[in-house]
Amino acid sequence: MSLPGSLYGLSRRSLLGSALALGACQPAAQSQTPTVSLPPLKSIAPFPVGTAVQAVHLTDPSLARLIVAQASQLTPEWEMKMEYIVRDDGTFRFEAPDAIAAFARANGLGLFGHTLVWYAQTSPAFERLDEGRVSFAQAYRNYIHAVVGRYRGQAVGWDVVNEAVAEDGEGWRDSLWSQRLGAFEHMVLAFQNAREADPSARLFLNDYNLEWIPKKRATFLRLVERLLAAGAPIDGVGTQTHVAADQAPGEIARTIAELGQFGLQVHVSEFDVSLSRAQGLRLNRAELERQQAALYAEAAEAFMALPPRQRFAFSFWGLRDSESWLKREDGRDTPLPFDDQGRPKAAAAAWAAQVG
C-alpha cells in the first residue's frame, strides 16, 4: 500500500500547517556603511528581483515589510531542500515551505523552488530504501512529483539539479543519485520528472564559483550542451554568484555572457558579495566596500546586457546583512544590499544605477 506523503507514493496536498513557533534573535546594529535613498528595487528593475528567505524571517514584521517592498520573487533558503522535507522514515513535511508559499501568494510575489537534486544532501530513507516495495528510480520520481506537484501553478521555476560540477571543474560530482541512477542519467531523469510534475514551471541547472574558476565554468557549459543534446527539458541556467570583494573585475560579466549563449533563461540566483572572504588584500573597509559596489554594478550591467526574454530573475541571497549566511560565518561581514536596519547601501545604489 502506498504511504501518502512518502517516498513510496505521491504526496496529497494538505491544509497549510500552523505557523512555525520559532524565534529569531536579531543582532545589534553593526554596519557603519553610509546608506542612500532609493526607490524599491523591484520598481526599478525590468525583471523579477528575488530574495532568499526562511519561514522564520516572515515572522519579523520589519523584515517582512522590506521583502514585500523590495522583492517580487522568493526563494526558500533551505526549507525546500531534502534535508528539511524528507523525514528519516521517508515521509514528507511541508510546514515551512508552505508558510513561505502562503506568504508569497498573499503578497503577490513569485515563488522559486530550491532545490530538488543536490549531491550534498541525501536522506537516510533513500539510503536504506526497500527495493522490494519500490525501485530507487520510482522513489526518486515520487519525491520530485510530490514536491513540484505541491506547488504546481504557483512556483515559477525550480533549481532541478544543484551544484553538479566538481569544485575543480574535473567532471561532475559523485553522489548517491549518480551511483544509483547514473552520473548523467540522474540529471536527465530529474528534469523529465520535474516537467511531468509541472509543465509550466521553468527548470534550471544551478551552480556556484562559475565566476571564480574558469575551468568549472567550462565544464558547466559542456554539461548544459549535453543536457540539451539529450533532450532534457532544461529552460534555464543559474549562476549563484556568491563572490568576494577581491573577485577579478570582468569575470561576472564574462560568466553571464557565456551562460546566455544557449538562448536559455539566465538566473543570477544567490547573489552576495563578501567583504570578509576577500583574501590577501591590504585594503581598508571603505576600499573593500567600493569594490563591493563595483561588483554589484558589474553584475547588474551584465544581466541587463542579456536579451529581455533571457532575464529570468536577479535574486539576492537575502536583503538585510543581519540575515546573511555570511554574517553567521563572520559577524563583521556585510554582503547584502541593505544594512542590518534595512537601509539601502552604496552597493544597492550601484546596482540600481545599472538597471533603472
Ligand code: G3I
Contents of the next structure:
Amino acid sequence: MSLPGSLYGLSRRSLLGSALALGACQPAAQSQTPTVSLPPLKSIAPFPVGTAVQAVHLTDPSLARLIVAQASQLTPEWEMKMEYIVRDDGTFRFEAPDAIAAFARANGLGLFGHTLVWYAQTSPAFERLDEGRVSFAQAYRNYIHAVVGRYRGQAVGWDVVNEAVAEDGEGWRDSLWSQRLGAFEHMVLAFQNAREADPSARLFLNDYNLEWIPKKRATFLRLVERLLAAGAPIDGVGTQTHVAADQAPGEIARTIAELGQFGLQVHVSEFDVSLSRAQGLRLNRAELERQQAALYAEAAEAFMALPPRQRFAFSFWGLRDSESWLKREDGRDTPLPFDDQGRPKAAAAAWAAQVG
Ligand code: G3I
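Would you generate the structure of this protein in the form predicted together with the ligand, following the form predicted on its own above?
Full complex below, order starting with the chain above.
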C-alpha cells in the first residue's frame, strides 16, 4: 500500500507526516409500519445495491451483518472526502477509508468512492497552500492521484465532482476549485486526473434536487453534454435523490429517464425519503409512510426502465433508520428501507416488488 503522501507530493516532510499519521414534518413517533419479510435486496435486484457506511458502523455486529446481507457495494459516507483525508498541514490520512475498503474486500462488496471535488469541502491545506513548494494545480493533482490511486483496481467508481450546479439551477457553483482552476476547467481536470489514477474506475458527476428543481436538472444535463463535448472522461451521472414524502409523483421517474439520455451509467446514489421534511402534506404517519413506499416504488421502477447496461447501482444513503444523517434534523425521521432493528419496512417491499 503506497504511503499516504500529501498535497506536496511524497516529500520527506510528508513521509514523516504520513508516518506520524499512520502511527490519526410532521411530529411523528417511531414508525408504526409493520415490517415485512423480504429476501435480501441484493438477491432480488438485477443491479448492484449500494449503501453509505461509516467505519464506525462496521464495528456494530448487527449492522455489519445487515450491510453484508443486503448490499453489494459501499459508499463511504464521509471518510473518503477531503474533510477526513486532508489534514490542515496537507498530509493525508487513510485509516477510516482503508478500514471500509478492507471490509468491502473481506466481504466481497464493491467500493464506490465519494467524493473527490465538492464545493462544500475545501481544506485549510489548499486555502493556505505554500505555492513556493507546489502549484495549486499540482496539489490538486497530487490529492486526486493519492486518493484514487490508493484504491486503484478496487473502487468500482468515483463521484469525481459533486454538486457542481447552483442550488437554483442558474449556472454552476462558485468554489475554491472554480476560482483557482477555472469554472469548467477544474471539472475537466478532476476527471482527467481520476482517469489517469485509475483507468478501471467509472467516473461520475453527482448532484441532488434534480427531481425537485427542473431548472437544476436542465443545467445538470447541459453540463454533462459540455463535459462530453470537451472529451472529459465521464462514464456516469449520479442523482442523489434525497427526497421527502411530499415529492410530486413522477419527478423521480422523469429525472432518471432524462439522465439516461446520454447512454452513460446512471447511479441513484444517495436514496432516502424523509417523512419529517414532508411539510407540504398534512398527513398522519401511516399516510406519509404510504407516500414514502410509493416513491420507493417509483424510483425502483424508473431505474428498472433503464437499459440494463446503464444501471450502475441503486444506493441507499444508509440501510437502517437509526444511522440516517436525517436523524440529526429530526430524531423521529424514518427515511430508510430498514427500521432501527434492521427489519425491512413497507417501503423496502414496494421497492423490491419493482425490481424482482
Ligand atoms: O464521527 C465524527 C465524530 O467522531 C467527531 O467528533 C465529529 C466532529 O468532528 O465529526 C463526526 O463526523 C461527522 C460525520 O458526518 C459522521 O457523523 C463529520 O464531522 C460530518 O462532516 C459528516 O457529515 C457528513 C456530510 O455529508 C459531510 O461530509 C454526513 O455524515 C453525510 O451523510 C453527508 O452526506 C452528504 C453527501 O456526501 C452528499 N450529498 C448530501 C449528503 C447529506 O448531506
